[in-house]
Amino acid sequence: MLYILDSANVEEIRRCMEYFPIDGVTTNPTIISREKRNFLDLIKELRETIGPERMLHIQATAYTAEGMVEEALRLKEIVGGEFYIKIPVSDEGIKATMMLKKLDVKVTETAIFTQPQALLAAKAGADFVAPYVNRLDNIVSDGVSVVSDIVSMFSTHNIESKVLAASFKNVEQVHSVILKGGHAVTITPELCERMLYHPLTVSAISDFDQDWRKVYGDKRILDLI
């Protein structure tokens, strides 16, 4: 299971990397634009922050397959490391994916809402396919079920592409996708914090501390050995 942070905010990313086992960062044009920064400076800082070994997903903005390929090659040259170009699933996107695989560029096919879209993307050579869970739920569909179908379909047909589930609004959605065999999830920094929190855990830690203080006061273990 891979946890990919859905953010382009450098400070948020640094904090999450300090406290959580983050495997990489994924962005899209919306996430990038929220930072209101020079694009080139931002993507360079993102790579510097997470290091070359963690995944960095950056989405193409060109309209044509040829334009997407050009953007992917340039971005790979600039950020280096474990880089994935995100390509929206469309006719031009599928064409671009097939072209990029011949050039040894890793691809994440994004904005996926159906099982057939995921299969086409995988057959075209996508390393990851990214179905949108909460957006499916919002149109009275079942995002987790779609992810489950895709995972099963890939297993049945021995397809190497991985499912990078995206678009989550709560911990239950993330948990359900993991139970269904999703290979990776994109989570916001806020959701990352929520995944760890439980009031009973907070209460238990408080009880431990209070019981300790009754005997040892403010002293910690290193003060006593």
Given for the second form:
Amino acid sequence: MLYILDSANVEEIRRCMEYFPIDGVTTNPTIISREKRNFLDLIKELRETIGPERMLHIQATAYTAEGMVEEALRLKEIVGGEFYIKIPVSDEGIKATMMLKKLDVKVTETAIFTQPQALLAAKAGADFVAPYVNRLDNIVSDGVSVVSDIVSMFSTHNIESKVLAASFKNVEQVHSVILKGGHAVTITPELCERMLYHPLTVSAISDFDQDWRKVYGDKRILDLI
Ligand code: E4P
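With the form predicted on its own done, generate the form predicted in complex with erythose-4-phosphate (E4P) in the same format.
Starting with the chain above, the whole complex follows.
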């Protein structure tokens, strides 16, 4: 199971990497645009920040399959390491995915909202398919159940593609997707912090500290042994 950060903010990514077991970073044009930075500098800094072993997913912006392939090859050359080109699922996107597989470029097929889209993307060779959980929930659909169907469809038919569930707004959605066998989740840094938080944990830690202080004051274990 992989935890991926859905962010292009270098400071946020640095903090999360220091405190959480993060396997990579996903971006999309919206996330990149939010940073209002020079694109080339930003993607290089993202790679420097996460190192070569963590996954870096950058989305293509071209409209044609050929254009997407060119962007993918260039991006792969620039950022290197564990690079995935994100391709939105469409006819041009599926065509690009088939072309990229022959060129040995890893693909995450994104903006997936249905099970048939996921299957087409997987058959075309996508390494990951990214269904959008919260955006489905927003239209009175059921994002978790779509993810669950995709996971079992891949398992039934021995399909190697993995499910990288995306678009989360709360911890419950993330937890449910993981229970259903989602292989990876991409979450915002804010949601990452929220997954750790529980008021009873905060209060338990505070109680331990107060009880200790009653006997040992400011001294910590290393002051006593
Ligand atoms: C990541 O790959 C997706 O682009 C992202 O999770 C979408 O999230 P949103 O629905 O919050 O924009």
